[in-house]
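Have a look below at one chain only, the form predicted alone, in structure tokens format.
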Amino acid sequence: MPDSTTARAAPAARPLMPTGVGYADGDYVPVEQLSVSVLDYGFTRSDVTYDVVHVWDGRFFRLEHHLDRFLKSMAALRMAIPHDRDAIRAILMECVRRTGLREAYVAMVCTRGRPPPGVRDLRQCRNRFMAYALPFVWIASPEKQRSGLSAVIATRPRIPPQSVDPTVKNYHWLDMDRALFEAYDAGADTVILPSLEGTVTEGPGFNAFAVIGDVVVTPDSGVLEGITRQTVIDLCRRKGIAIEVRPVTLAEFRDADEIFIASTAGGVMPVTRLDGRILGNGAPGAVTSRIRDLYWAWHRDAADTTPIAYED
């Protein structure tokens, strides 16, 4: 037996909050608690990036690519925080820490904040770091995955890219959000908007891609560059699936063999009916299916993960 005046105690376990873990000035709080206050101009004006990034089986799925993203983001709205990218990471690292969650939603943010009482001038304002982990958020159900979801094209155009750089992820979701009723009123799970040129752009939250003959094809322009979209690119390269990124009508989208949607939020996610059109047999296809597998597979991938370092 240790002697009593040289032992110590175990250090007790932080206590795990798996509903979720925010972080804001310098403090870590459960994700409830974190707020922003109504003179912010990410609230007032949506003036605001952010990213996010997933955790898969205790690992970080392509964070330096979301990292890249965030300070790209930032530096086009001209936004600075008091933290570097290792900073960033580790801020991410411990909201994750805390929760325990070895499936996360991980989210960066940074709003423009407040300017001085009084004043409007947007190079005053200082602009707020916030970030937070949750349990893992699907777009689509597992369930939903393996039937396939419903969606229309929209009535409604994207905002263009003119307007709203699409390139830099961002809260202007008003014409998405309308166009999401149109799909709920058709009885459909989401939405695909057309740009005001008659082409696809993207939906809530997600990048679409369409298989044509044995070609996937996928917008070009006017779009988020998505880091599952891009790895949908890569593995398609990767594997020598013909894949063309270019201008996609809304007639040959609509005339497709298969569709399906990519986001962190849920991976490769199959459509099996547009507009009402039944596509294939009414199951997910099978260019489909094969690139959803390699993209989970890809999860395995020690080059492209970045493991937690949870409390025992």
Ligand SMILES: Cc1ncc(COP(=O)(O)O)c(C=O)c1O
Contents of the next structure:
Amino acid sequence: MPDSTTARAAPAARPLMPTGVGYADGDYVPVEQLSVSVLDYGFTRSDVTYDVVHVWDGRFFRLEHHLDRFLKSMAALRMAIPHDRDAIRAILMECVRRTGLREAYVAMVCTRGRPPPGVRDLRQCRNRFMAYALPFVWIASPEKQRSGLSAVIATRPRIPPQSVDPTVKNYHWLDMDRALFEAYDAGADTVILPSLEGTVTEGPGFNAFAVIGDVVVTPDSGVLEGITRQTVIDLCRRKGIAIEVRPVTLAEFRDADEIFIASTAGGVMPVTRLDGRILGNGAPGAVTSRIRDLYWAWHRDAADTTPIAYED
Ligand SMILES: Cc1ncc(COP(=O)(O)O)c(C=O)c1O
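Which structure goes with the form predicted together with the ligand, now that we have seen the form predicted alone?
Time for the whole complex; same chain goes first.
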């Protein structure tokens, strides 16, 4: 037994910050204090990439998939930071640990940063890494998911992939924000954007799927390769549900038996009304509901989850 006079007192437990924790430049701060300069090109030019992973029941889901995509996005934008993959993973873990949250929305962000004074050469910018953990974010609340969402197809197309690569996760959201106002004006919950060619792309924060007969279809290009989208593809293949990754025309989408959207911010979410048309009997369809259940069940799979080390 240690001598009580010589034993060091255990460090006082740090209070948890359940409203959110941010990280930048070596410091962990309450998320409200995490900020970016108005002169950062991430702000003035949307020259930024990011990724979002969620924590469910105390475990990251498919964290390595998100780290792969984030590192690939940074390389595509020719960004470099002083943290390697292991360091980023440790920072994300620490952000969550300091919130104490069992369900969390965890973002990693890299901005172009600022060039030295008087310089405008992008190659001289100091790229800036930030991360934060917040309480879980739902694109559609669990209550809304029980009834299903209503969506419209936007009148204007998504930014073409030839101009801004949608597989590099980005903040070029003006097309999607404008489309969201179309949805609000139509009394709908959300919006799905067409491509210039008249196929389906994606929506603000999610990939789109249709069920046509007993086949699940989702666009093959012109979209972010969502990790939730990949999980749906993987689980369909594992469970013998027919899945096609191919161009999806607006006409067949409008005519689909079921529609659902997929995102880290909420998982698999049924759409039961499109442009005012009620799908099926107006309730989430059988295929969508099955995929949604399988998706959440996957969160108990140790191979694809990383437990948070909550202990101090
Ligand atoms: C434009 C866009 N598409 C799709 C998604 C879904 O991707 P993930 O499943 O990786 O969250 C997102 C997520 O934010 C997104 O912003």
